[in-house]
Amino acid sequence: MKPTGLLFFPAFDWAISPTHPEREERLLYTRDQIFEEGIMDLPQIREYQPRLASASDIARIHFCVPSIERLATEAHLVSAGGALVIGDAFMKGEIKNGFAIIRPPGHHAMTVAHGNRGFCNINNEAIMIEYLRRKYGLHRIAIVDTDVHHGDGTQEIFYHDPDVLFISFHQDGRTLYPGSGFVEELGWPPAWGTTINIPLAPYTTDEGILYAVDSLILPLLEEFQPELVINSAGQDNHYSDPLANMNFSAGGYAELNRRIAPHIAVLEGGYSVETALPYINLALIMAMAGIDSSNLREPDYERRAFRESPDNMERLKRIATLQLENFRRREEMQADLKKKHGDFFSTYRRIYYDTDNISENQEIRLRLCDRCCSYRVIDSAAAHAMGESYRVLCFSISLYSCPDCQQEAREAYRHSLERFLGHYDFIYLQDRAADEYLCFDCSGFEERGIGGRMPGEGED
């Protein structure tokens, strides 16, 4: 039997502030408990050490404005690199599954990243997924986001991609940051029905969440047949978490993990530092390693105090029925929407960076193609609290886009350098198909490669 891979990175040198909920103690109490329990000495566990993610790894997912160096500290690169290490270990067959217990977190970071929002600068899961797709040729990936906050960044990154099934259960966005994740959010035309949100009423218990797993999440995974299942493992649904209002327990998390059986789990949120996180992380590790966790429970947990209301169970049943129907008619709806919108789908959005106080406006154009999920063009303008502002134009070519769409996008990028230099600070090309990432600095009239490769250079 292969072991479960574990990787710790507490990021001693990174915190938003010394007293902020997102700080190193989130992982230190967990590490102490795991070592005290002797978990790391068991043959079912293999420990791994992180490495730095490269600039190309980041540029494969993000347009970092004004640069990767400005946005991603060394701690962010090590956190993302830790996810890559666990991903490699699984794909090489060294482990049966793996858990990257890392910080800073990432699931609120979107394609265009101007700063920190929701404690996130870069998106660890998305960086890992695109790295694994590039390196190992994977196509169909499923992400199950179990953080109490809607994983809006991960959703946005894959919102156009029918080969990525994104499932998120979270406290209802009408009651909690970031105010999104409703059942109507199903994906853009090429990928309609491959985003499935499960907004939960405050104080939902183990019973309600595990019902959603059995009646909706597991059937979705069974029908989608992904090559890889990723758990975006937020732990702030716990009843003691100070930033939310849910009633999930450590035992519930263990059972959730056992049922979903992710290949890779990557830590996200969870801010009950002393009273919950050590128990939840231990529960997840035991579930992934196949160790009996039935006796693991928090000292103050009293099961009889956490009973699901009949009204909420009826609500969950309605959501499960609706979302299964949406998923099962996705191909029909994708075809209808492509026909309706023609060659391009356009939309507009406003994004607020709560941590860094940045206001961003985006206009998005998505090329619609019958053969692939093609490319996106994002026009982004962001104003910072201290007066700094940027406007950027971003071209993103999907990894598995067809040759015609690749060529069209590259020509559009080159054409933009001739037409729009006075309108933008930077113009970017994210060419996943060629694994080439370019940034044109409009003030200095200079094009540079991102990740160590200059324009025109081939791969080693």
Second form
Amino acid sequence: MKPTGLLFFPAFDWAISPTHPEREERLLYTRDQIFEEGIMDLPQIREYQPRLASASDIARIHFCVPSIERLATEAHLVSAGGALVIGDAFMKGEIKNGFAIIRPPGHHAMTVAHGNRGFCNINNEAIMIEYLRRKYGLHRIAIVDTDVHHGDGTQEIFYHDPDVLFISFHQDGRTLYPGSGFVEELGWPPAWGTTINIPLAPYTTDEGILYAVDSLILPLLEEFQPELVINSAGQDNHYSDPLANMNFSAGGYAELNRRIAPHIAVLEGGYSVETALPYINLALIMAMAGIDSSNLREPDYERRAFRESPDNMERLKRIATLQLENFRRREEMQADLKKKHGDFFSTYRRIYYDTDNISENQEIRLRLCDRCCSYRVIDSAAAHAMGESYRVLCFSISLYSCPDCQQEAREAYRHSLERFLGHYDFIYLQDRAADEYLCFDCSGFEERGIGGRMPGEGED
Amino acid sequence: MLLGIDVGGTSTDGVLICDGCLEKSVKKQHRGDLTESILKVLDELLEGREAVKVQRLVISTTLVTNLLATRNGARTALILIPGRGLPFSFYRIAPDTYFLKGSIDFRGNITEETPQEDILAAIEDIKTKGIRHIAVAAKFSHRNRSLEQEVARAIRERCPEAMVTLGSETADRLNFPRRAATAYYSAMTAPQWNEFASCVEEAVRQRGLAAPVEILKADGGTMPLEVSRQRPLETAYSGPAASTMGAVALSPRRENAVMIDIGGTTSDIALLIEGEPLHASRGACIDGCFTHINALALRSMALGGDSALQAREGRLEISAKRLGPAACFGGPAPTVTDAFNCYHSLALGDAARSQAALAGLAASLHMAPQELAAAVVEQVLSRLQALIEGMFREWENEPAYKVWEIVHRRKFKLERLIGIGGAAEMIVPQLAKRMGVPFTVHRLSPVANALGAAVARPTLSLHLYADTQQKRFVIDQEGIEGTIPNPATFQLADAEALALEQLARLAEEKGAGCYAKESRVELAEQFNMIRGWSRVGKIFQVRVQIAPGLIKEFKGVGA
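Switch from the form predicted alone, shown above, to the form predicted in complex with the partner chain and output its structure.
Following is the full complex, with the preceding chain placed first.
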């Protein structure tokens, strides 16, 4: 039996600010617990060490404004690199599954990144997914976001991509940051129905969440048949989390992971650093390694005696029925919507960056193609807190786009350099098909490549 | 006069050093029991000399290693208090294991008490079975030893004849299974070790030695014989430590070096980082269980001067077996030594016999004899080089948990090979040439192990855990704990000073006071504890140690 890969990177020398929830202390007690248990000595476990993600790994997902260097510190590069190491280990068949316990987290970071949103600068899972698709030719991937906050960044990054099924359960957006993740958020026309949100009422317990897993998440995974299942593993549904209001337990997390059986889990949020994280992280490791976790309970769990309310169970039942229906009619809806919108679909969005106090306006244009996932054009303007402001134009070509769409997108990028320079600070080309990432600095009148291309198999 | 005695696999070696000169060395094949061999070597070293002039005697022995290998220790019961976490079925350390309720968390809070009646029931059962040795280990007991102590108290009351070993007394760091194994194997080997210690004490007294007797530990340092009674397990695996400290003594530059000990059928490799031996990150492994015993990082390969050469399915194979000495020394078959002898014209023994033996094998492989010799030399050197470089990579990729450490990954830059062991003289110069570094094969390398024992200095380390919210600190040694008088202003520098002060005090008690000044901080961590949005305290972890090195009295032995 292959071992479970474990990459533990607590970034003991990094914090957003000294008293911020995302601080050095966050994984201290987790370290104490998993090392005291001797987890790394078990034959079921193989420990991995992170590396630094490269500029092209990041540019494959993000348009970092003004630059990757400004957005992603060394801590972010190591954290994202940790996810890549676990991804590689899994794809090379060294491990049966893997868990990257890394920080800083990433699931609120969107395609265009002007700063930190919800403690996230760059999106670790998305960077890993696009890297694995590029390197190993994967197509269909499912992400189950189990953080208490809606994984709005990951949702947005794949909102146009029908090959990535994004499922998120979270505390209802009317009661918690980031205020999104409602059932009607189902994806843009070409990917309608491959985003499935499960907003949960505050104080939902193990019973409620596991019901959602059984009645909705497992059928979705079964029908979608992904080549890779990823758990975007937040730990803040826990009853002791200071930033949310749920009643999930460490045992619930273990059971959840046993049932979903993700190939890769990547740590996201979770800020009950002393009373939840040590137990949840251990529970997750044990579940992934196939170790019985019935002897693992928080010291105060028995006293809590949580009970799920019948009303909430009824509500969950309705959500499951609705979302299964939506998912099952996705292909039909995608075809209808594409017909309705013609060659392009466009929409506007406003995005707020809570940590860095930035507000951004975006116009998104999706090229609709019958043969492929084509390309996106994003026009983004953001006012930063200290008066700085940027406007950028971003072209993103999908990895599996058809040659016609690729050519059209490259021409559109070149065309914009001739006509719209005066409007923008930067114009970017993210050409995933060619694995080439360009940034045109409109004031310096200079185009430069970002990072090198990925080495071929066997070269690294 | 400094005396060093090292018990090896086949012989016991001893050296006597006087005024920087090796005055005498003794080698005795084992006959009878270990203690007898040691005393014979001691007597031979002392022959014609005044015992009172001996300043220090260090013994490195395989007694505990052998007890563990042959599972001949005393029958020992293991009482575990694992609390919540892994299933109890994961703790397969001892046949007579008792699980008790009770739980301590990572900050040393007791979250569940151990019921008194459960403790008594376990003790009754142990008594009925006639077991007299008991090890007790609780999860996180190094942060709070009260649960273990409660069990110890009950054992003293109900079963005063039993010997008790506590996990919190034998091991400092995180890792409960290793702590449990360390306590168990310590308890199991203690009775025979104590017998040995008493025997040595008596023998030394009879011979009129007034000098302190020290025992070499697996970490390359020494401890007083008296202290070893509490920590017998640390004497296991001291053999490689003796050889490595010998290499340090024979090439006492502060370099990044590789100690390579090439014997008859095995090669051992250890790394010296700026002249200090590297310790294994996981601790010694006994019977498949990792322990908290701090041992040197060591890689071994079944390859030595007497490794036999043979044809296997039409291909050359360097066998892991020894058929006898090299052909040039009258052995029955060609060996690695014969190949080096021919290829590098070393004129060892009867070189013509090397030639003849190789020619015979070469014919069956359809090769020219010189071609065969070249192939053997190439294979030996490339296998050793791969072993060495694999060890560098492992060191470079040791787990790191800080951004700075990942961004600035360390790199091992080799500066020297230090060869010891019978076949080193023949192989190490070639290997050094291949790797592009200078080498040392000292004329005293055949007695490097005993020399290493003679001149190794004491080592001592301690781990401090301080929590200013709880206003208390614990030190892993000898049950030291206390309150922090000034929690609001207590800083990392204070934690380090406290740890160093405690280390100096312990060093003084253990006869290592003169090295206390050289102790240094190995690990210093501090974490702000934030609850809500304000700081409620700090957690500090500091490890300080007197690292392995050479005693002040030793000034080198010349080239």
